[in-house]
Structures are given as structure tokens and as C-alpha cells.
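First, one chain by itself: the form predicted alone, in C-alpha cells.
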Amino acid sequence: MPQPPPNKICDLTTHDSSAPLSPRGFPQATLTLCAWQKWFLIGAVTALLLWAVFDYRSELLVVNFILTVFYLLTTLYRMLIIELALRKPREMSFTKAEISRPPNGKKWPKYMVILPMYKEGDVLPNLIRGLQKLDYPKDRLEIRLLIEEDDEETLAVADKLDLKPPFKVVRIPKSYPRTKPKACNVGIEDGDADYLVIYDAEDQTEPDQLKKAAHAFAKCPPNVACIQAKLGYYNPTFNLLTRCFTAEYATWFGLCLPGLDCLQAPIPLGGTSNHFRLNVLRQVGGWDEYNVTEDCDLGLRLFSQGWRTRILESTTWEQACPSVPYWIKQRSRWVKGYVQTYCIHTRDLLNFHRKLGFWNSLQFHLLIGGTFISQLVNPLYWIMTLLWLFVRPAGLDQFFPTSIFAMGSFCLFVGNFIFVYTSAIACVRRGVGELAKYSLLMPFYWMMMSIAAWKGFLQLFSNPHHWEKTKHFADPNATAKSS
């Protein structure tokens, strides 16, 4: 197993905002676009404008054809990974008897738990109570609360709790950028552990998850660097938004990620319940502190360097955001990070594709690129569909010859039906079958996703590193009633 180099993961004093590389040498989100990407974008926009001046009809037809083909491919790919998840489940699972003793008959491995938080005083007591229930030997466990040094609210609550080992408060120096991945990198600079897991402030994990993950690592080959547990919501039925959000998570963690596991494809990690081999995490440079969807980037960076991720049949329960404005902020950050990640990993396009190979490169474009591109172009096609159904403006049909119309109709009718249907299946498999009927409303939820996508995309040009913090409510039911 490769060993991490001795230098530190992050240097809080030497970041150069014009440099595209981190102190560890991996591409970093300090810049969204490198020089050739900027010139390519300028050239493409210029060419499209000139083409529109001379023959806008042909241009619209070609652009519509390209977007429709790409949309069709992303739809078919999503269908493929869902079908594989249903037909060939690969999640790693363990019985209570198996995890009753250490893997390989030895001592339990040392585990480090990190919890980055900012202004989370309201939820901290519940968090501590949940972590105290972890079924793992306390002498092999260290739980680090990563709290910003100027977060007096959370620090005051932590002091009142009078925390004892395995808990440890780590004060994160006030420095730019003010992001979760920066705090995580500072939090793992020192310490001796075999494995590390990251949780969010509102998480309620299954007590035996660490033991399951330890057994999963022992069972996997050495090139498996990460074990991703599943995420669910403990407030799924509060309002319509939480119901749709729960259905989305049930599909993503219950079908999409297991399907990617079946294909042994690049897996964009969730932001919590990622279990890592700590030495590998340090070796690859930790998280990109400038990327606002740092988990997706880290999953791809691990894969491109030869490491693999497996999915664990264990759940961490989170709080589904019950407020539309806060949900929009959270989702816009995710989409902005997907665009950042896509641009970063395509800076050295040929070398990146050479590392991944044709099939994995194609999956990267369809999954990461396809996710945000589809969400951005969806409103355009919804508008054209409404115009076609109710107005029928003269000339619109010339942009939809038979081939384009057939592909678009498949995505609109067959694709949406399948995704609604599989969303209902995912709810039943996740144990929230009473939410299956709300899958019929998912197309409206996807419209909200496009609104958030455009917000995040436009923010790339004005404030690319701004962290739209997810709001955690101490009493989500009481708070959401006023949202």
C-alpha cells in the first residue's frame, strides 16, 4: 500500500489564487477555467454568434440535435445503472455475528471521526448524544469536532458539554477559504488512525457502522480506498419538499450509486459517511478546499489515481431541508461544485482520458457533465414542449425533424416515466413505501432543481468559492412550518 508523503495537506499561508494546483500538486478549484478552456469557450461563443448572423436556422437545428443526442445518452446511462442496481446488487453487508468480533481476529483498527461544523450550537447536543451511541471500542476511537475559532456560539456549547475522550475539539484557524473541505484538511493534519469517516452536524448514524466499515475494508482488496455508506432522512414526511427530497436520495443512494459500483465506475461521493483509509486520503491530498462540492471531486480524484470505492449497506440519517429557500441554496452549491469538478478534471483532457480509459471517460462525461448540463437545458425543452402542445408557432417544427423528435419524445415520455417509476421502487426498497405515490410529483421537483442549477451556474461568474451553507434546524418540524 502506498504511504503518504511527509508534507502537510494544506498550507493556510501560501495559497496563490492564480495557481491551478494545490500544495500537493493536484488540480484545484482556485480557478474554474484554465487558459485553454477560457480561450475555447470564447472561441465557441464567437463562432456561434457568427453562425447565427449568417444562418441561425441551421445553427439551431445542429445545436438542438447535439443537445438531444447528449440528453438521450445521459438518460440511457441512468437507466443502465438503475437496472444493474436492481438486477445485480453489490452493496457490502454484514450480519451482527460477523461484526461481533474484529476483522481477521485481530484488534479493532483505530478510527478517527471528524465533524466539520460552523454555527451548529443548536444541534450539537443531539449530535453528541448520537455519537456516544457508536458501538466501537473507545480506546480505538477519536472523535474530532472541527469548529471555526471565531464560532463562539458552537464553542460555548461544546465547553458546556464538558466533553471527554474520545471527543476532541479542534479549533480551525480563521483563514480563506471558509469552507468545509478546508476545515477537514486542517482536522486531519495530525493523528494516528487506520481509517477515517466524516459526518455532518445533524447526522444520526447506525451505531455499528464503523464496525461494518472496518470489516468491509478487511474484505476488500488493498486498492479500495473508500467505503461509502448510504444516506437517508429522518424527517421524510414533514412536508412535500422533504417527501420529494427523500425519494431523490432513495434513488441516488439506493439505485444509482450501487449501479455505479456494479460497473466499477467513478463514484461521486456523498458529503458524509465516507470511510477512508487515512494514509491514502493524506496521500491524494485530502479535499480540495476551494471546491464547493468537494466530495464529488475527491471521489473522481481517487478513481483517476487507481483507487476504488465500494458501497456499504449501512445508513446515516440526515435532516431533509424543509425550507425551499435553503434547499435552493444547498442545491445551487452542489451544481456549482459539479461544474467546477468537471472543468478541473478536463483541464488536461487527453491525459485524464488516458488514465481512465474510453469507457470510464464516457461515464464521467455522462454522469458529471450530464447531471448539470441536463438540469441547465431542461427549462428550454420544457418551454418548447409547452409551445408545441398549446401554441404550435409556425417554424418550430423545422427544428424537430423525425430523428430529433423521436429522441426527444423518448426522453420526455419514456425516460420520465421510467425515472418516476424507479423513484417509487427506490422508496419501497428504502422502507418509505408510503412516499412512493409522491414520485408522480418528481417532474415538478426536477423543475426546482433546474432553478437551483441556474443559480449555481451564474454564481460561478460572480462568487465561485462562496459556500452556501446548509441550514440545520434543531427542531425541523417547528421551523419548517413557517417556511
Contents of the next structure:
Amino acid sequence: MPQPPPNKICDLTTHDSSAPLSPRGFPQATLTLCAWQKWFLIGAVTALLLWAVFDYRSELLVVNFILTVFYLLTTLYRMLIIELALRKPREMSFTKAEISRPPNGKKWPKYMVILPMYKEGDVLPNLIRGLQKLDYPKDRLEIRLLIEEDDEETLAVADKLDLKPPFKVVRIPKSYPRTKPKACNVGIEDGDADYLVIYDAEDQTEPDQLKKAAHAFAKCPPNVACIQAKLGYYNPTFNLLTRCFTAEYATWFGLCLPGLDCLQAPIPLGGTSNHFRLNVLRQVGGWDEYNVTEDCDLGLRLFSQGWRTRILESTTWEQACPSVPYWIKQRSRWVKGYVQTYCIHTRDLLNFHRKLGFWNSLQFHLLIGGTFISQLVNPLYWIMTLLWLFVRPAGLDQFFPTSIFAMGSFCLFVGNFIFVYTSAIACVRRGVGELAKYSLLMPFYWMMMSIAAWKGFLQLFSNPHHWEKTKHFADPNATAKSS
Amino acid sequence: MEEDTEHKLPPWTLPTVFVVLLLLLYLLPHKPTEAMEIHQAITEALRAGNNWGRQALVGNTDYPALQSLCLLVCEAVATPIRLSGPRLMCALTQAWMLTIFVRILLHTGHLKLAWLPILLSAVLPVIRDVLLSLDPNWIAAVPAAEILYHLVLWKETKNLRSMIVASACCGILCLCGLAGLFTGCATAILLYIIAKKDLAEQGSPTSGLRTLLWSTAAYSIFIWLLWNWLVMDDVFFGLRDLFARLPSISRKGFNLILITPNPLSVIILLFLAPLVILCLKSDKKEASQCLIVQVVLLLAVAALSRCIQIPATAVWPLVIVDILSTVTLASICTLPHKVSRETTLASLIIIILASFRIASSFTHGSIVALAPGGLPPREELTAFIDQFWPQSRTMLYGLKLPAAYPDPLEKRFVARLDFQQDDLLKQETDEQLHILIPPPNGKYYPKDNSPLADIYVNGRDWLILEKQWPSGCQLWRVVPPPQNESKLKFLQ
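Okay, that one was the form predicted alone. Can I see the form predicted together with the partner chain too?
Complete assembly follows, chain above in first position.
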């Protein structure tokens, strides 16, 4: 008979670890590149340099061909995902009548809500007010505020609020690494619940989300370990950045994730509103404390161990970062985390591919690898496109023979439009149709994404575990949309 | 009560229908058209990396880019397996279009009527004749038919996807020439009106719909203009020929052409009647409204094309789609009790048969036009030039003329889409050149507002007329005189 997973899933340590494997057995982001990855990278760079010395023309031609094929595949994959999301939406949705009673007519399952916080005292009162609206039996609910023990500011506000059950303040002892996933791992150690959900400090969730998630778990086969609710922004019209950010989120949560759900593909989890079966979460070892996109990593780890994620038709409203510098910091962390996650999961490449199979592996490469590679490479192609449009330098044609030119033109004229158009579709479908016209500005937003991607990529080598914390602004005018 | 027969049938039903139709249509003895010859010349030039190929791909409205690009793809697929690219393209597009109509009928539960579009296409002379034309413009029929299918789906499900796909089809139509452009834009506007009304009735939000449903058509127009700028350095180059021809239209002439009986107008006008009935009385009135607008626009575009002597690009395939759409809508619609669908369908078939009896008295010259006549044969032309100027190459301007003398490697003929005097004189300093200019009858270039028409009549001081054929074609030799020594100027 299998042993129940231990509650304790992490150690409180006084120093950062350098072990490539977590104490719970999974590869962790302490190591950015393993030995073969390092040698492969060195070999590839050396080969490219040598090739450039001897015959840079043929090298550029081949590199251009590979990148163009990559862009074409990414575009076709995006088209497939969007088509599936539109054709046969698979999100789990429930009516008010359905969620009026516990699933299977039994008691409501025990739910744990965790909220990792760090120096966010100013948003705490709002957060508590929002959480008090959660429509879930209070005797079956526990809301844990995970606050670092040296975060006196937040602790003081929490003390002042004099929180009563189901709220519980969990002081996270000082230990290393000092990251959000570490706090989460510590925070769930002694909990007793069937399901767990993680929210961010500025989240304003739909009150019935927990009930919907409980019903979703009851309806799903037992191999579904996670239910991802959709995320949206409650301040979309604050400025141009928040408009574009909202359009991007609408595309990701409104079209891409449902499309991935249809394909039963590996789903990189969003930062919050991930509902888990608590025992499964403990069994897979919780979050990677060194990974700066621990959510993405966990989603892929669950998938590679045979667990599945489904998408729930319920929205958690967050705050879109309205400041360009903070946005770039946040985005650079995401890209850094995607690179980390990609490297971690490809450490044992053959075994990983064997576990996932060809199609799922390809999707992993296109989704995780494709995201950061395209963001890093895009500026090169934008410059080439601008040169082609306005300067038309002699000699550029030789790197675009007919086949590459045809694929490249398709990506330029059709692919880019599809990416822009899907944002418009997502805005209309997500009920923020007034932002559809701002989708036309997405190419400028992509430029910012590339800047952030390069920042994150370079930081991966200089400061791989640095956590660029998302700044949450206490905006008094921001109000959550009613569900 | 309509039922979804499509999903009750085995999943391979529609693919099988498509493949069978594809094989049958491929094997039919198609008649070549002028449009196919010109598009083939363009694709041949593109493959050879010829500059005229790039110019011709984007710089005109008569032989649109989408047709050439699809032909290019079909040729790339067909050639290695020893098939004919043009025939494959026609068969693919026609089979796809017919399968869409079969799908509509199956989807709406009319299993017994599913053969109707295929039967009509095989039996009725005009549809059959047009189907037998090897015309790249058949590509326009696919998005047009898809629009109808998605409008039918929208009526049932109100799923936004239907409107998005229909709008994407409008965008594709906009790249299919003038007829496609007008019908695509008009349909995109109608889609917005229909979607907004239906969603408002449901109480669903409608904001952003306009951006969503119009941006595809707008983008198609934008990229076509962008391509013109990229290749021709002139955003509106593709419209210049059209603009140059427009002043020659008089309202009287246009009206005369509009009311002069011809197969197209007879068929279109006859089909307006059942469409109006469908539009007013049936439950498929939205689709009927779109068809009415399309039919009227096609009539106008056909008249305009005849008026300004340009080919009615994609008009016939779109008319065939509209005929089949009308029959399909009549088959699937629900009418008030007093008028049964069977009665409507029977009367429609009578109208169709009657219309084709009338139409059969006309020649179908506009459908299948052969290669341009009146031009000197290639051998005769080169032999004449070789008598005295064996190294000379002949400049050909426009679309049809270079297509009549295809020479992608530019050994004897140099093709250009537009006449640029400075470039020509610059090139003349390196080599001896001739220019072939057909008579200014509007076939090869606009009668008025065209430098070629002016050269034909007045010549230039740097050109010597070497020969004029009985058909009116002139062969000029380029001879720039030294400064201030022009004999022509002196005489003038």
C-alpha cells in the first residue's frame, strides 16, 4: 500500500543550496545549466564563430532558415491553439444552480487558501475585504496569510486587523532561499485540506471560485491535479500599458490556455489561482524554491509525472502593472523563469521526451522554448524588416532565397496579423471589447517584451535567482469587475 | 426541426465527397482562359526571379496577387508528382466550394438534398461552362462559400467563431480583385450589423465587434497597398491603371452597359427575385441580405469592367457561388406555412432552367477569353529585329503584353509593368532596345492618360517607328538623338 505523502516538504536552511536536485527529488533551478548543456552551448557558440570566420554567408543562410522554420511552426501552432479554443471550448463552467450544493451531494471539501505576502501591508486591508466575500462554508475553509517573520510592516497591519478564522497568519521563519515558493512550501506543511489555492496579495477573486473549483475536481478524473482559473485585470483602462497588458492576458487566459486544454498539452500555470489537490502537490514536492517562475515549472512537473491541469471558467482579477520600469522587471523575471524551466526540464532530455511523447515534447519546446526564443530573436528580425522596408540594402536578398522568403513573408504578413488579431478576438470574448482596437498596438508592446526578455536572459547569467518582485500599487480607484 | 446530420454521418463523409469531387474535376477537360495564361506568366517570372513577376504580382487589380500566389503553391505541389498546377488549383477550389454547399445541406439535416449543388453544377449549362474554365479566379469562390456556411452556423449557435471566420473570408476576398474587394468589404459591414443586432438581442456585449469584423478586410487592403509601395515605390500604383480608365466612363455608357442583355445580368437579375423572397420571408434572411448585396455589387462590377475594358476578375465564380447559395438557402430555409419550401425550390429550379435557356442564346466570351490576339507572332517579331539589330531586346509594358511574350530570363524581351522613360533611356545607353506598342484600344493599356497611348499617336524624339503591323501594333526603336539635334522637335 503506498505511503501517504509526508506533510513536510522543505527544510528551513540557513544558506542557499547548490544541489542540482531538490531534497524532494526533482531537478531544481539551483543549477542553470547542467554539464552537457554547458558543453553543448560552448560547442554551439564555438562552432558558430568558426563557421562565421570561414563562411559567414552560408552560416547566416542556415541560421536564417532554422529561425524562419521556427517562426513558421510557432505561428501554425498558435493558429491551431486559437482555432481549438474557438471551435470547442473545453473550459469547465458551472451554473449557480450546480454550485449551490456540495459536489456529489456530500460535504464541501476542505479548502486551504494561501497568500504569500512580502511588504504588502498597504494592500492587506483590501485583500481581506475581498477574501471575506468568498462564498464557501467557513468551517471548511482556511485562509493562510504567509508573511515573512521579518516583514514587520505587513505583520503589524495583520495584527491591527485582528483576523479571526478562517484567517490565519503564518509567520515564515527566515530561511534560504527567501522566495515566494519557499514561503508557499513552508506555509502548506501543516495544513489539513483536500484542495489548496494560491492567490496574490492584490487578487480580487470571483466569490464562488472555490465552489466551482471543488465541483470541477469532483467532475474530473482523478489524474487532474490542478485547476487553473482565468486571470484578468481590473484596471485595464488605466493607461496604454495596462490596456495592452490586459489584451495580452485576455489572449493567454481566454484563448491560449483553453486551446492547450483542448490539446491536453503541458500547461504552464499562471502565477495565482491555481487550485491543487493538496496531497498531489505534496507528493510532487511542492514548488521549486529557486525557480523564479515556480508556477510554470510546477505545471510542467505535474504534467511530466502524469498529472493533468484543466481550465476553470472563473476569473481572478489582478492589477495590471501600470509602470513601464516595473513591468519590465516583472516580465524579465518571467522570461528568466521560462529559460530556467526550459533548461531544468531538458536536463535529462531523452527521458523527458520518452515520458512526454513526441507531440507533447514538441508542444513543450514550442510553448516554453518558443516563447523566450522568439522574444529574444524578434528584435533582429524587426531590424531586418525595417532595413528591408526603408533602406533596402543590397545583399540582404541573398539570405532570403525563395523558400525562406516565402516562409518569412508568411510569418511577416500573416503570422504577425494573426498574433495581433487573436488579441482582438480575446478582448471581445473576455468582455473587454473596448480594448480590441488597442490590439493593433501590440507590435509596440512586443518590443517592450523583447527588451524585458533580454534583461531577464542576461540576468540569468549574472543573478539567476534574483526575484524581481511584482510591484502592487494601492490604487484607490481600481475596482474589481463584478463577476 | 433542423438536425445536425453532418455529425451523425461518418467523419470521413465530407472528406470523401471532397476527394471524389477533386478527382472528377481534375479530370474534366478544362478550357484555358486568358486569366490563367497571365497568372502562369506571372508565376513563371516569379520563379525565375524576374522583376516584372514581382511587379505584376502586386501592381494591378485585374490579375490579383492571391490567384498568382495560390497558383504558385499549386504548381510547386503538382509539378513533382507530374500533375498540372493550374488544373489542380481549379479542381481544388471548385471541389472545396461544392463541398461547402454539401456540408451546409448535411449540417442542416437535408441529407436527401445534399447532392443538389453537385447535380446543378453538372447539369446546368452556365454553371458547367464556368466550371470547365481553367480560371485561377475560382479561388474567390471558396471564401465566398465559406461566408455563407458560417452565416448559417452563426444563425444556429451565435458562436463568435463563425463571425470571425466569415470576417477572415471577407479579408481573403478583398485580395481577389475588384469584385472580391467590393463584395468582401460590403459583406464585412453586413456581418457587423448582423452580429451586433443578434448579440444585442441576446443581451451580450458588442463592444469591439467592429474592430474584430472589419480589421481583416482593412488589413488585406493595407498589405496590398504596402506591397505596392514595396515593389513599385507607389502605394496606389495598383490603382493607377483603373484611375486612368475611369474618366472614360460616362453615365449614359454605364447605364447602357448595365441594361444591355448579357448572360451575367440576366442570370443575376433572375436570381435577385428568389433572394428577395428569401430575404423577406425566411429564417435565413441575414444570409439572403448578404447575397443580395453581393449580387448587386457583382452586377455593378461586371458593368464597370466592361465599360472600362478590364477583365471582370472573379465575377463569374462569385456569381456561381451566389446561384448555388440561393438554391441552398431555398433548400434549408423555413418559410411561412402558406409557402412550402418544396414549392419555392421547385419554382427556383424552373427559374434556373428558364434563365439558362435564355442565357444559352448568348456567347460566353467573357467567361473564356483566349490569348490576346492581334499581336505579331514572337518568331516574326524577333526575325524582323534580327535583320538589322540582332542584339536588340524588346521592351514590353503592362501585364497582358509581357504575358503574351513570356521570357523570364529576359533574353529577347524585357518586361516592365509601368513605363518609366528615364529608366528606359538609361538602359538604352548600355544596349540597343525596341519597344512594342499595341494599338490604344483599351485592351493592353488605358486609351487615355497613358504614356503608351501618347507614344502610339505622337511618337517621341528618341524613337523611330520601324514597323507597323496590320493589326495596328507598332515596333519602335530607341534612338536618343544627341542634345538639341532632334529632327522631330525641329519639324514640330
